[in-house]
Structure formats: structure tokens, C-alpha cells
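Shown here is one chain on its own, the form predicted alone, set out as C-alpha cells.
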Amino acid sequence: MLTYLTAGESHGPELSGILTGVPAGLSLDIDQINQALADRQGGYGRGNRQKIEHDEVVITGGVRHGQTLGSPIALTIRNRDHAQWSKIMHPTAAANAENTLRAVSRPRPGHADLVGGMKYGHRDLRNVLERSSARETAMRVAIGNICKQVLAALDIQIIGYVAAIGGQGADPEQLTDVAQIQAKIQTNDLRITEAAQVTPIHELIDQTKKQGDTLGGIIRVVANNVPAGLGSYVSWDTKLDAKIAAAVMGVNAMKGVEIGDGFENAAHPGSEVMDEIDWTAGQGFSRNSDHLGGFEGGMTSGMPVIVKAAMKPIPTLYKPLQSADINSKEVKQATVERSDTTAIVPASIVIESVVAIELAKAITDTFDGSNMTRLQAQLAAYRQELSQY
């Protein structure tokens, strides 16, 4: 079974990850993983920490001579910023006046600070924010890129990009061809497809930064050549669209998920929403539209998989909102931590990554995921079977 686990704090020594269930015999390109990590650190509106971190993954298990072994893949990403936090974030040194100087007692509205402290009994909310930080998503990008390489070996392409920032749309065409989307978003530092919106959105981000505020946005993920029939209708917990929605909501700051046209479909009659069925000799069944985002009954339909996510603005504001001290109970301004004006660009790569993980998981659950060559042969045979249905 393909699954993963991450560990590590934002300013701790490193992030760690274990990924199990990757088929043996995949030619793994570590440069692709590191490029994805570099892309995650880019984007207009990012904060100063990205000038410190230069993320690179180190693989310490599960890969030999560039080939996956079928055993768990162990990964680490060093936190370079830890050098400035080594005493404060030391894993084993006893707490003292020197290494608790950055204790946090004023929780930030919209963050995990207060509720996490209440749940786990922490009196220093740094124990919460260090793990709830989006820094952890660097490891999910590394793991997701491995899964993306599994999908690529099966001729499945996937891309995540930014459809809107701060209410300003930047995706009028809503393309469904991954190659076309990739070509357009590579021309700017916002990962948007509409070049005319680059300057206006830059200006919006700059203005928001001057105001000490933050911006959210909409992310769109498209996957091509996903075979029909992944997932199942027989039980709620086997529906693949539900699993993807859960994975997306598990990413920091995500507050909404759509499959296909999602909420827009709710405003139209069924005759305008359902994807009519067609059939072509040699190809088999297809749909004349993709309003349902490549899913019917919790299963992939063979059309492009389309997932959208709504990201709230980052809760750390340089003009902090009202809070209350957990010790004195005095009403004060929330703690200010170093942050971005918007992290929608890196978030699009994170969402791409978690969707890739779920698609790879569904494929390796459906077919024999022990060996890459065998998996490729089984999927090819399955595609051929579907074309003759």
C-alpha cells in the first residue's frame, strides 16, 4: 500500500519522510525532486525565509543506483534556518532562560496556535506553530514528486497552478491540456496562465504587503490520461474523489475543495452539468464535456481530472489582529512570526503533489504495484480492455 509519513518542525534540524509502496524498478530522478522543491520556494509574494533555505532532498533508503527497490523510501530535507534556532529548538537540551526566549503566549487568529495549545496542554505555543507551519509541506512536495514520476512512467501527466489571487482571476481559458498549461505558467512568477494579469496581481501583492496584510486564492490541478475506473462506488470510503478532497483539505490553509466545476454546477440545471457520453470505434467511450472533473460515482471517468482548492490568506499578519495572552489573559495583539504576503504559488505545487500521491495510490491499489514493468503492462492491458468495452 502506498502511504507516507512526515516528521519535523519548522525550525528544527530537518524534515523527515517515509514513503512506502512505490514499485520497484522506477528510475528515480532526484534532480526532478529538487527542482520541485526549488519551485515551491519561489513565487511572487514570498517572505525572507526563502532567501535562507535552499531545499535539497537526501535519500537514505529504498533507492539504489537510481532505481527504487520496492522497500520504504527514506528522505530528509535539511532546515538551514535551524542554525539560528539551534538552542531554541534543541531536541534534547533541558529548557532554560536562554532557549525559551522565543516562547509564544499570544496566539494568532486563524492559526493552530490556541486550539493546539489547549488540546495538547502546551504553555509555549511555539510547540504548536513549529509543527503546524507550512514548512512541513516541503516534504510532501518531495514525496509527491516521486509519485508524479510514477505517474509519468504510466503516461499520466499532472500540473497544479494558480487560478486566482486575492479575488483577482487569472485563468479565463481553464485549459485541460497539461502541456499547454505548463507552457503558459512557466513564463511568469505567479504560475498563472493569463499573462495580462501578471502586472495587476504584482501590484495587488505589493499593496497588500505595504498594508501588513495577506492574500489567499484559488488553485487548480489538472491530470491527463488517468484511466477510467479508479476508485469505487461500492462504499463511501472507496470513492477516489473523496480521498482527493481529504488530501487537499489536509494541506495548510485550504478551506474548500471542488471537483470539476464544483460549486458552479449547483447553480445550473442538470442538462447543463452532466457530461454527455460518446463512443468512437477504437477509442471506446468518452464524454463531450468535463463539468464533473473526471469523476462519476466516486470513480474516474477517463476525462481529465480537475481539482480546485480555495486557500485562505496566511494568518500571520505584520499588522497583527487582536488576541489574548494565554497566561495573563490580557487582550493584546497576536504574535508576529516571519511570513509571506501570499503563499498561493508554492501552495499550487503542494496541492499538485498531494493529488499526485492519491492518484498513484489508487493505481498501485488497483494493479500490482510491486514492480514497475509489471504495473505498466497491467495498466496497458486494462486501457486496451476499456477501449473495447
Ligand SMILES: Cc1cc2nc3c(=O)[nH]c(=O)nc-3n(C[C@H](O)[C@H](O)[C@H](O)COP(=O)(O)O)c2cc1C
Given for the second form:
Amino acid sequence: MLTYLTAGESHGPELSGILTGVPAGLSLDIDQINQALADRQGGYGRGNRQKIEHDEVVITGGVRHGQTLGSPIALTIRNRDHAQWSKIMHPTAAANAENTLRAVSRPRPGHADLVGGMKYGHRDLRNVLERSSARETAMRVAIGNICKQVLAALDIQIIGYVAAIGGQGADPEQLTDVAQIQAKIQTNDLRITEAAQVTPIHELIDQTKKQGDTLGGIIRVVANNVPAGLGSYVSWDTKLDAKIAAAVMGVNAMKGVEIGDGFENAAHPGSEVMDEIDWTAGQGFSRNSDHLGGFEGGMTSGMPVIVKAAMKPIPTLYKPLQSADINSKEVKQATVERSDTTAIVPASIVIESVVAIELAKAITDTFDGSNMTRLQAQLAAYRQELSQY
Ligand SMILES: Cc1cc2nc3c(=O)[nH]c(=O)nc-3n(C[C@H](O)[C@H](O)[C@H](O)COP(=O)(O)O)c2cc1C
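Same protein, different form: I have the form predicted alone, so give me the form predicted in complex with the ligand.
Now the full complex is given, and it begins with the chain already shown.
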């Protein structure tokens, strides 16, 4: 079973990850993982933390001479910023007057700070914010990229990009071809497809930053050549669209998930929404549209998988919001921790990563995921079988 776990605090020594269930015999390209990590650090509207970090993954288990072994893959990403925090975030040195200097007592609205402190009984809310920080998503991107490489070896392509920022749409075409989307988004630092929106959105971000405010947006993920029949209709917890929705909601700041034209479909009659079925000799079954985002009955339909995510605006504002001190109980301005104006660009790579993980999981659940060559052969045979159905 393909599954993973991450550990590590935002300013701790490093992030750690363990990914199990990757087939043996995958040629792993470390440069691709590092490129995905670099992409996660880019994008217009980021704060200064990204100037400090230059994420690079170190693989310490599960891979030999560039090939996966089928054993758990162990990964680490060093936090360069830890050098400034080595006393405050020391894992084992006992707390003293010096290393507890940056204690947090004014919880930031929209963060885990207050409720996390209440639940775990922390009196220094740094104990909450260090782990709830989206720094952890760097590891999910590294793990997601390994899964993306599994998918690529099975001729499945996936991309996540930015469809809107702060209410400003930037994706009028809603393309369903990954290569076409890739060609368009790599021309700008917003990961958007509509070049004409780059300058207006830069201006919007600059203006928002000047006002000490923040922005959210909409992310869209498209996957091509996903075979029909991943996931199952038989029980609620076997439905793949549900698993993808959970994975997307598991990413910091995501407040909505949509499969295909989900919310828009709700406003249309059924005759305009269903993806009518066609059949041609040689090609077999296909659909005339993809309003349902490549899913029927919790299973992939063979059409492009389309997932959208709504990201709330960044909760840390330089124009601070009202909070109340957990010690003095005085109503005061919330703590400001170094922050982005918008993180929609890196978030689009994180969402791409978690969808890739769910697709790789579904494939290795459906076919024998012990060995890459066997998996490729089984999937090819399955695709052939479906084309004859
Ligand atoms: C890639 C990424 C970067 C983020 N960067 C920041 C940031 O710089 N400052 C901030 O306050 N929140 C940031 N967030 C959002 C918070 O991590 C998130 O809102 C917070 O942990 C509370 O979780 P929730 O919004 O899921 O309830 C970021 C989220 C993502 C996905």
C-alpha cells in the first residue's frame, strides 16, 4: 500500500518523510524532485523566507544507484533557516531564559495557534505554529514528485496551476491538455494560462502587499491518460474522488474542492451536465464532454481528471488582526510571523502533488505495485482490455 508520513517543524533542523509502496525498479530522477521543490519556492507575492531556503532533498533509504528498491523511501530536506533558530528550536536542550525568547502568546486568527494551544495544552503557541506552518508542504511536494514519476512511467501526465487570484480569473480556456497548459504557465511567474492577466495580477498583489493585506485564489489540477476504473462505487471509502477531495482539503488553507464543473453544474439542468457516451471502432468508449471532471460513481471515467481547490487568503497580515493574549487575556494585535502576500503559486504545486499521490495510490492498489515493469505490463493489458469492452 502506497502511504506516507512527514515530520519536522518549520524552523527545526529538517523535514523528514517516509514513503512506502513505491514499486521497485523506478528510475528516480533527483533533479526533478529538486526542480519541483524550487518551483514551490517561486511565484510572485512570496515573503523573505524563500530567499533563505534553497530546498534540496536527500534520500537516505529505499533507493540504490538511482533505482527504487520497493522498500520505504526515506527523505530529508534541511531547513537552512534553522541556523538562526538553533537554540530556540533545539530538539533536546532543556528550555531556559535564552532559548524561549520568541514565545508566542497572541494567537493569529485563521491559524491553528489558539485551538492547537487549547487542545495540546501548550502555553507557547510556537509549539503549534511550527508544525502547522505550510513549510511541511515542501516534503509533500518531494513525495508527490516521486509519485508523479511513477505516473509518468505509466504515461500519465499531471499538472497543477493557478486559475484565479484574489477574485481575478486567469484561466478562460480551461484547457484539458496537460502539455498545452504546461507551455502556457511556464511563461510567467504566476503559473497562469492567460498572459494578458500577468500585469494586472502583479499590480493587484503589489497593491495588496502595500495595504498589509493578503490574497487567496483558485487552483486547477488536470491529469491526462488516467485509465477508466480507478477507485470504486461499492463503498463510500473506496471512491477515488472522495480520497482526492480529502487529500486536497488536507493542504493548509484549502477551503473548498470541486471535481470538474462541480459547483457550476449545480445550477444547470441535467441535460447540460452529463458527459454523453460515444463509441467508435478501434477507440472504444469515449465522452463528448468532461463536466464531471473524469469521475462517475467514485471511479475514473477515462476522461481528463479535473480537480479545483479554493485557497483562503494568507491568514498572517502585516496589518495585524485583533487577538487576545493567552497569558494576560488583554485584547491586542495578533503576532506577525514572516509571511507571504499570496502563496497561491506554491500551493498549486502542493495540490498537484497530493493529487499525484492519490492517483499513484489508486493505481498501485488496483494492480500489482511491487515492480515497475510488471505494473507497466499489467496497466497496458488493462488498457487493451478496456479498448475491447
Ligand atoms: C504553500 C503555502 C504557503 C503558505 N504560506 C503562508 C504564509 O506565509 N503565512 C501564513 O500565514 N499562512 C500561510 N499559508 C497558510 C497557512 O499555513 C494555513 O492557513 C494555516 O496553517 C491554517 O490552516 P487552515 O487554513 O487549513 O485552517 C500557506 C499555505 C500554503 C499551502
